[in-house]
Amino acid sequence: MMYRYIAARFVTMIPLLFLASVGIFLMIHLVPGDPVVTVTGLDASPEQMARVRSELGFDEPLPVQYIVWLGHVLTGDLGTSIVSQSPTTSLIADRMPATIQLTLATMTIGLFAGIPLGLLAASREGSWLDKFVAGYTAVSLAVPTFWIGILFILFFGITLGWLPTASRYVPFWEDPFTAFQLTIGPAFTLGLFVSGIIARFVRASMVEVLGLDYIRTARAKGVSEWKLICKHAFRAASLPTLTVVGIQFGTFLGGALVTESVFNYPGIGRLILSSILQRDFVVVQGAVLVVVVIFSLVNLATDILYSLLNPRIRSN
């Protein structure tokens, strides 16, 4: 049963990236602009661009170069940059591992700061610390993270001299200490708000769970109010949560981009933004597909380990 659910929800997955596929390719070749001006420079005669243009496979009409493109994506050819030259595989493969510390980092922040905070509004609803809880998930919500970036930089970078004012990767192995201090600015903006919506779902969760028929036997029989929310309510309300922590995981994976772009962290958001900015649109098309894959495998993995805790999904 497990292994044709997991074959069905494979099949679903590839109408879902060929239209993905369809949009990203139809996206980028509609926005305004030539990117073969990039290549010949405005100075160019017609005469140069009309090669240029011929090189690149432009000058066929679109479902022709998107079946050309498709071909080579299968075969894991997401083509040349058109300002490095550099293979855009290449380019994504030296930001992936960046884009990961941060995400694993950022996730860490979210989870430790939204899971108790969650379940101390639970357990106190309708409390002033309730309403702590709600104001501070509101707040972690509302404020855009570009400027609580901004904000952080200030105070740690510039007024305190305590962190470096602008990011690079060093992972964590080589230099644990460098590490912390080049990540933990983007990784705590991002995982401010990730901490508020994993408390905001962790709390309305165990608020219905603690409402229910088992828990007020347990209650009735003595169990500690603690041992009832840790062991029994929250591994009940815990599913709701998993969906979001990996959409949120999923997300970040395929980089923060406005995030990364204030901390000038290189990760693959930041790779998106400056080939959108230099019209380098052959790399903004083979990351941005990556991006959809890796969310689609992160949400499939998701939905597996959702099965698994709760097997009335796989029955549906």
Contents of the next structure:
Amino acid sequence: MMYRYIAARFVTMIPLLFLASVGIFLMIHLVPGDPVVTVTGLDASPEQMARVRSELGFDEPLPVQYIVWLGHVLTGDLGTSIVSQSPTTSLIADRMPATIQLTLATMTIGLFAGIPLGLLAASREGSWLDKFVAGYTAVSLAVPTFWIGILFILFFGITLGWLPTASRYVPFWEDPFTAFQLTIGPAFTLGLFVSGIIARFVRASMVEVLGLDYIRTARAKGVSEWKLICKHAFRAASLPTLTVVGIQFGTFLGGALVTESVFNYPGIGRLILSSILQRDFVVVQGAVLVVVVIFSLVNLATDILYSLLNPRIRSN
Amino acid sequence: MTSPPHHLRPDTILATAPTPGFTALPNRRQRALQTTKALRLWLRSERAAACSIVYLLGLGAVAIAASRVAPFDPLEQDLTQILKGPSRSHLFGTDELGRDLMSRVIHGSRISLATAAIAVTVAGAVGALCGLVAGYVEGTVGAVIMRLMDFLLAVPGILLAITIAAVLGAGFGPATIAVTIVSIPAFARLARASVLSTKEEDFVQSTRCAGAGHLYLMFRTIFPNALSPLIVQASVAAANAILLEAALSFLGLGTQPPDASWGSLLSTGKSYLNQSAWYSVLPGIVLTATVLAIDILGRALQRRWGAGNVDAASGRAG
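Form predicted in complex with the partner chain, following the form predicted on its own:
Below: every chain and molecule of the assembly, starting with the one above.
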């Protein structure tokens, strides 16, 4: 039963990814302006431009170009960067570890701050604590990430001088202290936002669950308030939160374009952004496709996990 | 579409059937009075929302009258007053060319509010129409529309907006188009969901039996019931649009110099963090306050109407 559900979900993903590949391809290729000029420069001779055009396969009709591209993609070849001449797959593979590290750090901060805040607010519904958490979530969701990033740099980087100004990726297991210094800025910036979303969702579903009959029964049987909230209620209330966590996780794994650029963090987001700005459409096309695949896979994994934990979904 | 005279409209026929204890319907003036009274009571219980409305109205007025309200010309340079902090003559301080920052923030509010207004109006209309049709017709047409929306949702919002804006060539126009396209699918999904849930209701069926056509059913019978979640979504979309425009301008893909938008001010301010901290702090406060005000208003509307399924802010950070 479960396997069939997973298989069915995988099958529905295929047309969506196909559609996404068409969409990304068209978005890049229907651009006004000639990408060949980006490669050759404005003062190239017509022969030179024709040569580059056929090298890039641009002299073929669009459907043919698409099929050729898709064929390469399916065999794991995302093309060669126009700017750096290195394969797109290796560019992405170089940046991926940094983005994964940032995403894990972000989600850790978000979960460790968001869940307790949500639980506290729900357990004291209507109190000043609840109002404080409501204010915290409202502000954390309204603040633009790039501004929080700037404030973070201003305070910890310039005023206190605690953060290194250089930008590079250091794996956490090799040098935890430097890795922490380099990752904490963007991770805090994004984590603040995630904690706000999580706190809001945890509070909402906890308030709902705490009003249910089985909680009243448990309370009447003398279960301590602490155990009631953490064990009885939170287990049921964590399900809707899972979806939100999954969406955020998938989004950040695809690279946090703005935050990474504020902190000069060498992740996949900055790769995409710099490729877009340099009009390196081969890399943009490949990297965006990879991001979409990751995003869809994480969403799928979330759905499957959700149905594993909540058998009611599976049956219908 | 020309509608039949009021007394012949299907829902009028149904609504005017005499009921026990029937009292005369209030006339227009009484209805207006009732509405104002309800609004006043609501705002009294939602203090934060009332403050937000005042702030947003003020901001809107400032944006409209920007050239009159701004103390200086936003492009006027004064190279003797570079990167100064707030003072009596320059309340927000000055930028790297000695231009008055407050005037630049005031003129920047036009860009943020215009983007939000255009994005919400166009995306709301297009999205609601797509959702309405997709929900009402289902079948192939509905499937095609929703697959298109699925594609737009399959790419993270910020990435999609950046790609579109870059492809169209940076500037106010491209940024606004990008923000608008990104805002469409949320409206479409919401409209479709509320159509699907009301379509089989008795009042729709009976209006159909009374002889209403498809267009009448779609726009006059079903659509009004989908309206309140869409209005809440409009507030979410407006806040998202302002944030997205600011992000695009921050990355250099939105409003181009010498004009300033809140995002581009923050971006230049970041280069001068060592010399003038105020430069990047003050525009950020205005930007955050605006988004916060719209969010608070939206949440208050959501509480009022119980529109629960509106996607809050999950796509904002990136």
